[in-house]
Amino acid sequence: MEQSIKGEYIKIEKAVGFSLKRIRKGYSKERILRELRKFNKKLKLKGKILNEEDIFEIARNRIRAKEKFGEFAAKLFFDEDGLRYSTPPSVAEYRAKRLKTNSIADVSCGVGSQLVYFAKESEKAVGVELDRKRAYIAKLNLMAMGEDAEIIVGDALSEEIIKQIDAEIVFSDPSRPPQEEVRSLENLEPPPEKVIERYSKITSKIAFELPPQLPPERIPIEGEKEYTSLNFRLNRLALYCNELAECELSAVSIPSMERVTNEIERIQPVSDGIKDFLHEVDFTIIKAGLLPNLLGKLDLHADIVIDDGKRVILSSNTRSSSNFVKDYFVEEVCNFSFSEINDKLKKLRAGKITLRFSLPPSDYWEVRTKLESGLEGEEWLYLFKKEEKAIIARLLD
């Protein structure tokens, strides 16, 4: 990494800020680039690695990054793919704490969103990135967050790079095609099997981020498969090899840090009727195949009411106590008839209703509008569908 980056960091930040102001004013891209070229000349920003197009892209992505990175978005740097695949801060922090060590190497560090937290938690962190521009952006992000790590530009699988790595733990978050009908390990770069083969001479402690859509049975590498939920949504899948593995399968809920593993006693759900409570299960648990373990942990004997491939809804006569579960109280069960449902909603003093069953997106608001016709109450209720039955429920805190 060129030493000049330290001098250019402030200039690049000014150029990004310059672009941001004009984006927010609604200027066209062409006008912003034209004005940015003049501005950069005044700054004496040479643009050896990042040109005006790159700076404009970083500014635009800084706006988009707010949802994912919150307050940190205002000072971070992303290209398009860097933002799409960057690890959210709370997940990156969790991963860094779990892998805390004296020295760690992130051998496919991208724009450095995970590397920043490795640098924060471990004594020494090194990042390897094949793309020179992304390696440069990773260094900018380290500076922005006040952390320090060495960045090596090159092919992580080459002997030349491997000779420069001295780490207790090797971590890899390989790149993947944006669109892929069925996620697999074959199209990841660098391939996890190759990373294990090349870096096993350095350490046996190797971990990966893998596409979270992969079910455990399609991961041929031995180790702990840990599925991560962020705010009740499947977000990440980590694979911890050898000594890093604590079990075979696990799921963790962030920010609560609740954890479920395959070693917990299992209670199998059954198929029966609708009871007093509905339990919507975080799909992270379903993907990991840990539903019986979750029920065992909660000592919850529940029935499967809905399993449509998108959601699993259980029912029982007791509330649950898990961040992997959303509980609802069943208010009414009736035939799935618009008029009958609408009548029940009026009696329950409903004002709004959320549909919790599958239907074409184009039909959602038409159906909801019909069901909400004439509602004047204040309650916000939820509607589930089991075959020809409608279940009206209230979400519990």
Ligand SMILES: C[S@@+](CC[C@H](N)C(=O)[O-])C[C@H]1O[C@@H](n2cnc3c(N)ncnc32)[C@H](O)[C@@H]1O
Given for the second form:
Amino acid sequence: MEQSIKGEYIKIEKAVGFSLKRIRKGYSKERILRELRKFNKKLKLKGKILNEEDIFEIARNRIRAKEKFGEFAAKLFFDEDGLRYSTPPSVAEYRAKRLKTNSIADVSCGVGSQLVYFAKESEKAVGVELDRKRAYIAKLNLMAMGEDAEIIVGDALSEEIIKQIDAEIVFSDPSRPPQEEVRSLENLEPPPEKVIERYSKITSKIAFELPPQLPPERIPIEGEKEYTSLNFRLNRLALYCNELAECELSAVSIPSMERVTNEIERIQPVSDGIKDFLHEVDFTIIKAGLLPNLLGKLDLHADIVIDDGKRVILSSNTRSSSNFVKDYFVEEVCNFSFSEINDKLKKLRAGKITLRFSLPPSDYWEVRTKLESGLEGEEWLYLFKKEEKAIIARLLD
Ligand SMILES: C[S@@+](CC[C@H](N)C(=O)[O-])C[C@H]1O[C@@H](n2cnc3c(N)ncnc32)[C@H](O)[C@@H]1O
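Would you generate the structure of this protein in the form predicted together with the ligand, following the form predicted on its own above?
Time for the whole complex; same chain goes first.
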């Protein structure tokens, strides 16, 4: 660990702790910044890369990072965008294990959430980052996690940087604009096609993190498209080029690591009958276009009962055994009328009901309260809607 940075790291950590204490006490931002200026003067932190505003932002983001980073949040450093686009630890660990090698370069490393895991898994890791502050934050994060990697500040597409990189695998998780009607590759920075063009003289093993909203057919680069689910939600999309690809399309579920690929024999879902069980399919599988392969893997002959663009619900007479599927037992099917549903819920000794159909978010609690009126039971049930029918179901473990 470089001695000078280690010294700064200790001081910055103290300044972040100082701000965090005051944020928790409910002090105003102005007051915290005023006190922080004096504190930093004492620490001789003035004139360094991070100013008081940055330190305040890092402290505030430690609180926000808890959901994504759990216990690690208390020692990590994030600017606002750095946190938004950072890779969650379990996904970063999975990616680093899959790309384990002698030397890896993360050429758009941001605050380094992924780079920390590359450094852990591979012999040697290098990060490149255009933004000077963020590159510095990445260094702090490496220290916080006890990992070592070189960080180079600059444009990953420039000759000057490329000639400093000697890596077996090149990885890039490019920036994307926060708002975009339809996700595409065009607005990513650095653009993946340019990364391939510039880095293929160093290695053919190149991988990307792309916006997961992109369906496979809208990715014009060849390679394995791997849709990643974190806790039953579509979280990431990786593209592995050339030798890094193991198939054309895949989906992986974290933390179980269950995997489905396009090479598994397909079973097509059939008509539309409601049977004993409902199967809610992780949207990751739908996005990847791997539903028939998942059914093939599970040998599940199921009917599609709901496909409203947001969720796909299947039905069959057997339970499934997959982390990509949540199973429900069908308790009742009736007309979609408030009084009829409420009657059935009372008979089923329900206390609460989760609505699993599309309705405007502003209406959710009004509808739910109406359906739950007079319920005194213990059961927590789920309500699905298929055209004019209501399906009341119980979630199975
Ligand atoms: C999505 S973030 C990376 C997040 C990172 N994987 C993580 O887990 O924390 C993308 C980063 O790429 C950087 N970037 C954009 N264009 C770049 C370029 N041409 N060279 C180097 N870095 C670049 C941005 O500044 C941003 O910090």
